[in-house]
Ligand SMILES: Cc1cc2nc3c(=O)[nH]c(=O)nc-3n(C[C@H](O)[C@H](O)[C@H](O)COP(=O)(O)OP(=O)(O)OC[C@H]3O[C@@H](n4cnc5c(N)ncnc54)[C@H](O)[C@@H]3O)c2cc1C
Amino acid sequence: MAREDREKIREELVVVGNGMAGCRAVEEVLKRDPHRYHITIFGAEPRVNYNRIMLSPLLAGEKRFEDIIINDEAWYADNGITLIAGDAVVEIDRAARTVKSASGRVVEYDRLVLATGSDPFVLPVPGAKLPGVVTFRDMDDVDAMLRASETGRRAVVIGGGLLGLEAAHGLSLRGMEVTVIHLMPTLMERQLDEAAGFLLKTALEARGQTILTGAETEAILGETHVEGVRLTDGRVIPADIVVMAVGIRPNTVLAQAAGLEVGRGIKVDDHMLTSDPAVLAVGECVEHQDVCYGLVAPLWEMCAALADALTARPSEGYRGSVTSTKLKVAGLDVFSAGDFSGGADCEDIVLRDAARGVYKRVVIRDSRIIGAVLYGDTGDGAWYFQLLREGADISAVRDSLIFGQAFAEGGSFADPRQAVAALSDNAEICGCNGVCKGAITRAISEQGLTTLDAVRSVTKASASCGSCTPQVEMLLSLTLGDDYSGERVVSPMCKCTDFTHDDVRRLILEKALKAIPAVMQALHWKTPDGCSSCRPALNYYLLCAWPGEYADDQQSRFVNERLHANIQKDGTYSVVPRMWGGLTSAKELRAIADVVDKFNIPTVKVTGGQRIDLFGVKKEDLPAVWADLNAAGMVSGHAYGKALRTVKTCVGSEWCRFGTQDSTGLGVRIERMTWGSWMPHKFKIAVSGCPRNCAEATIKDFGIVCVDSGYELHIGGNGGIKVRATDLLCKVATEEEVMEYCAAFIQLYREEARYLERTAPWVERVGLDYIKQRIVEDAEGRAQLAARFRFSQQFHQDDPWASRVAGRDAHLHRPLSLAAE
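Single chain coordinates (the form predicted alone):
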């Protein structure tokens, strides 16, 4: 057949979109049948096809535009492709099978491919349209950022996902001071879990960027040009340019106007056919089986299926993608694949190497990998991903899986116990303390050590970061054989760590660890995010260790503390407003009565601690209840918390004929000093005006019994399941001494007791003599303890009800159906 005749029978293929997906689809078609179509490609940008993923290196100055071109002009010419660049298609006439461009050009088609990609999402906040606010999707955005970096010095990037961090990195390399604002608590939360996100944040901050997580943009400021960003908490960050990188959404405008079926994206079947058989779609603009993709690998698989369909090649079509992400963010390696959300039916294998900045987590269900997150060392990402895609049974290599392919498949070294046995006596086991294998085994043999704690105590091995704990335990097992039981003298905090509560508290201070992920990374936690036992404990320990610096983690608190009320068995809550020293007034009682009527609260009860408890409050009513109580001057009684609950008093010398001192006034003073203080467990105080002890001070955590000559101070009482009378700590002469001894005792308990350990078992464990030595006999130490307590109170005496009334965490009080919207 003559060339002219072949040209006449070619079908017309029009591709809308000159990006990576559109051109890749054309490449696949040409590969299968290069003479089947006359091809016309429309592109909105006045450029040839380039690699959009390389915009970041372009911004960073690592590449030029010429370096990121995928198909140059010669490619279009060599393949007889008509490129219409800089003239976007604005209309599809499906009946006439034509497309119309912005310039009015009309082109007929036999088959039409839509590869319209996605559009950046722009937050609808005031100032979003100011000059100086840009997105990060194409060359024009890069040009705008480059111009800004030449004249300005401060950049704000809204969005801590991959694109936002790449923009921040590029602008930082251009010499700008960069602040990243991210709504979620973890950077790149879709690709990284909390632990990896924390490491990434820490590394970026070390590179000079300011990272604000959990920060919400309220407005972009400026008159004629962007000048700053205001957050919802009132902070203002100055800016010469604002980069909006908060996400993308499929560009479906053209398809929707043409009457094609559209959901989140253009709906396609397995062969990438839309609801019109003459129209196909591919790339970020499509929705396949309810899923839209934003990664390159799925796009390539879609293009192959689309080309099969366009060339009538038999094919199973596209069946969806299992995706992985291997990225280098600002020079930092991260990898993730599959589902790493975990859950009750999953188990995690975690490796943390704080010294090398490495974090690895593999999530397993039914002996198969379902997800993986790697930070710092991503060399085995492809291997994990292969095992995940194949659904391979990993039982045979489970023990060594986390160490990577070379170790897991490395013959004899697949058995970690055998590997430790093969080490020489000079091999270093504990890098932190410089302890070698021979020193450990000699200590075990010569000193009769039989437990990990004993080895730690004698040799210091595994006593610091703890990463060598498994090797030390293996040496115990190898040295003692059947005589090694594996049991610890003091149990670890929980299954997530080998360290005890005391170890963790000590190391938090020694290593200056100031965040939960930092503790978990430095102490080699065995789980990615801890558990319901260790997270509340860590949250308390950090709060106690670093007042004013550590940001309280609400997610690590039990439900009562998160909602600042007690949940009852029917799902409603009870609320206890604070009454200082047990005193109240007509105004407060009237406010309580009004709240009861207004919210139909069914039960009102006086507690054993002289307070009023309102039962049956609906969760969604809590903020309004607190608002009304706040308006009457009442604050939270912390009846739900591991905190100071009440200071119970009798009437004392003011009204009682037996009273020796002003017990009520002293109780009010103490409660105003101690309210809001977080404790290892609930904490109660009482002040009795005379030895008749009407306030029951001798079964409280700290009790004061007033006598003619002064005040008897009692500690460690408990009126719970196991009743324990207090121990007499000492007797003092003045109220000021009472205040100092009380503050010092509380602080000693706060600093040294284990989480969920009340004062009664703590006093019995450490001994009354020890406490007397620290509080009574050491005047300087007592003053220091009291000073540390008062210092911490300036940060903790913040009524949590008031902040909730102001709107913080309002979503926690919405019904579930509304919260999901």
Given for the second form:
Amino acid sequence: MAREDREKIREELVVVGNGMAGCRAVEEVLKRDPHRYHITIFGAEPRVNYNRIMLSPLLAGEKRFEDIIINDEAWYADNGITLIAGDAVVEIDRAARTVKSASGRVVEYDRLVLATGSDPFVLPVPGAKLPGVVTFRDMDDVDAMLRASETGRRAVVIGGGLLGLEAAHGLSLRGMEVTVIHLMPTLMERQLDEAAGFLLKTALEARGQTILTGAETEAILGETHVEGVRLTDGRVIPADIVVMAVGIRPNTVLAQAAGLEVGRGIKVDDHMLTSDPAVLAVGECVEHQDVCYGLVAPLWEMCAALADALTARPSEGYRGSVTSTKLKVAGLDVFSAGDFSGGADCEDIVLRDAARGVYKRVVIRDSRIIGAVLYGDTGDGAWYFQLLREGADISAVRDSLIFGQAFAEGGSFADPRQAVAALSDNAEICGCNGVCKGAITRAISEQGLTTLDAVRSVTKASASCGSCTPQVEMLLSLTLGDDYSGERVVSPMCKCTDFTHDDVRRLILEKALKAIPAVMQALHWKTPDGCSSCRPALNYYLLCAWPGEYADDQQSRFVNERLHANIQKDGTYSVVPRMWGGLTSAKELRAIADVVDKFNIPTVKVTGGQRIDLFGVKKEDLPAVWADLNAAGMVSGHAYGKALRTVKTCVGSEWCRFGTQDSTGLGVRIERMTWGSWMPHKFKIAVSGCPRNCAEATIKDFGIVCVDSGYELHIGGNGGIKVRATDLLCKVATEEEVMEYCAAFIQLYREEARYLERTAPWVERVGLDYIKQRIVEDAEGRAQLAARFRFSQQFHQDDPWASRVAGRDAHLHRPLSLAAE
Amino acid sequence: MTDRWIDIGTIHDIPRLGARTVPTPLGDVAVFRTGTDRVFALFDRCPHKGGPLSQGIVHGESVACPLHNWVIDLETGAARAPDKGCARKLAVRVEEGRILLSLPLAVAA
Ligand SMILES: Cc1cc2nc3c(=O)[nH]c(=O)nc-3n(C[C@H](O)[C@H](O)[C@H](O)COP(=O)(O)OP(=O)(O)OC[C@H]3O[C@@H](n4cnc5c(N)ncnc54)[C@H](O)[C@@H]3O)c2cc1C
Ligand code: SF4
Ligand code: FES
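Show the form predicted in complex with this ligand, please, the one above being the form predicted alone.
Every chain and every other molecule in the complex is listed next, the one we just looked at coming first.
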């Protein structure tokens, strides 16, 4: 057949979009049938096909444009492809089967492929069109960023997703000061859970980037060129360039205008056919079974199905994809795949290796992996992803799954117990303290150790970060056989960890852990975000360890502390204003009475702690009730908190005929010093003016009984379920000493008791002698304790009611509303 | 009777590991947001003694009731064994950051 004839019977295939999908589709078609079509490719960009993914390394200076070209001009020529680059298609005439380009070129087609990709989403904020605002999608964007980095100093990247972080990384390598603004509290929240997001944020901050999470852009500032970004909270961040990387939207303009069926993307069936069988679509611009994809892996699969359809090969077609992602930032390994949001019927296997900065979480349902998040060590990402896609049953390797492929598939090592048994005596078990297996087993058998704690104190193994705890326990059970009970003497804090309360407190200080996710990472928490038992405890421990530094975590507080009021059985709240030392005034009483009337408060009761309790306040009314009480000079009584509650007093020498000292005045002084302090549990103080003890000081956590010669100090009393009278700590001569001993005792309790342990069981557990030794005998230690207490009080003595009334978190009191369409 | 999807705000309106309530003619609905940004809705009544679940501590995909600490599964509304009972759940989904709650038509109207 003559060449012209052959050409004639070739059908015309026109591809709109010279990007990753368009060219891949052509490659797949050529692979199947190189002679079937005469192919024309339109590209809006004035260049050959390149690897868009590699724009990130290009920006970072790790690649040059030549390195990222996929198909050079020779490829188009060799395959007889007409490339029309830099001339976008503007119209499709489906009836005439032609496309028209911006320059007016009209090309006929038998089959048309739309591969128009996506457009970056630009936030509709004022200033978004200013010069200096760029998106991150193509070579021109990269050029704009490179130019800006040569002259400007500061860059703001809006969007802390994959793309935004890669842009930020590139710009900071180019020497810019980069601030990332991210709306959500977690970076890359679509790919990462809170724990991994926290690690990533910390790592980026360590590299000098500023990461603002939970930050919403309000406007882009500048006259003729961007000068900065203003957030909704009023902060202004100066910028010479602003990169918008807040998302993409399938580019469906052409398809829509041509009357093809379009949802979020161009609708296609399993063979990538659109609603017009002569038109196919592929890549990011399509919507397949309600899903639009933003990664390349799915489009490879789509292109195969499309090529089968175009060359009339029988095929199953495209069935949708499960995707995985990796962040391309050198030195930061982040991987995620599938659904890692977890759920009731799912199990999480979490591994946190603080020493190596590794976090791995595999989510399993019905013995199959449905999601995985890896941070720090992504080596096994591909393996997990393969198991996920195959829906493989992992029961056989479940125990060692989280340690990765090499370990889990290592034959006999599938059982971690056997793996430990097989280790040689000089294999290192505890990395922190450099303890090898032989040292541990020898200590166990020679010194008759039977518990983990004993092994810890003798060998130091697992005494630091604790990540080798399971191995040490296995060695105990391997060495002792049935003699090992497996029980730890002191039980762990909760089921989320192997550490005891005391371990956790010690390690928070030793390792300078300053946030809940940091503790969970460093101490290998077994759950992604803890439980209702460990979170409040951690929040308290951090607050106590780092006054002024640690940012309180509201969601880790029991409702009473979160709303600064007591929840009652019907879901309403009770409100107790502070009455210093039990004193009040006509003005305060009048304000209370007015509040009672104004808010129809059903019950008003005088409490055992000498205050007035207002019952039955609705949650929405709380801020208004507080505002009125604040206006009369009253502050929160913390009657709801694991905190200092009341200081009960009697009238003492001022009125009582027996009074030896001014017990009321002293009570007021003490309450002024101690209010607002958070404690392991509720804490009560009382001051009685003489041994008749009308303020019942001997059943309080700290009780003062005034006598002629001074003050008796009592500790560890409790009037609760199990009544306990106080122990006498000591006697002091002056009010100043009372204040110092009181502050020191409180601080010792705050620093050493376990969360939810009141002073009574604490004193019994550690012994009165110990407390005397710390508070009475060690004058310097006492002064230091008191100083630490006063230091922390400087941050905590602000009225929570007032800050709530001032608007912080006020919205949390209001219900959401039904804004029906 | 078909249900209607009703827009009740954005996912940012609910603190992570927290909840907000939505008043409806059938009673308050608690809308929860987990640590991984999943959103669930239950009527705001604990199956035990009616405690406001919205005020509990959210962890994983469950909430601990603030009154007596029953742990309620957010996906199903069921109390965790040994406790027995179920809080009524409502369908809810998140679309482009907006939370859509499904209410029986009679309620939404
Ligand atoms: C910086 C960056 C990093 C990325 N990193 C990754 C990654 O690590 N992993 C991953 O899987 N994915 C990554 N992606 C996403 C990946 O690049 C896309 O999924 C992929 O490029 C989509 O291919 P596509 O062909 O559908 O669209 P594109 O590659 O965008 O191609 C569409 C082409 O169509 C052209 N076009 C549009 N309209 C017309 C018209 N009317 N006429 C003519 N031409 C037109 C456009 O100019 C464009 O060249 C990244 C994307 C970017 C921008
Ligand atoms: S404790 Fe002593 S001083 Fe105080 S009121 Fe009673 S009798 Fe009077
Ligand atoms: S009412 Fe919820 S636990 Fe009792």
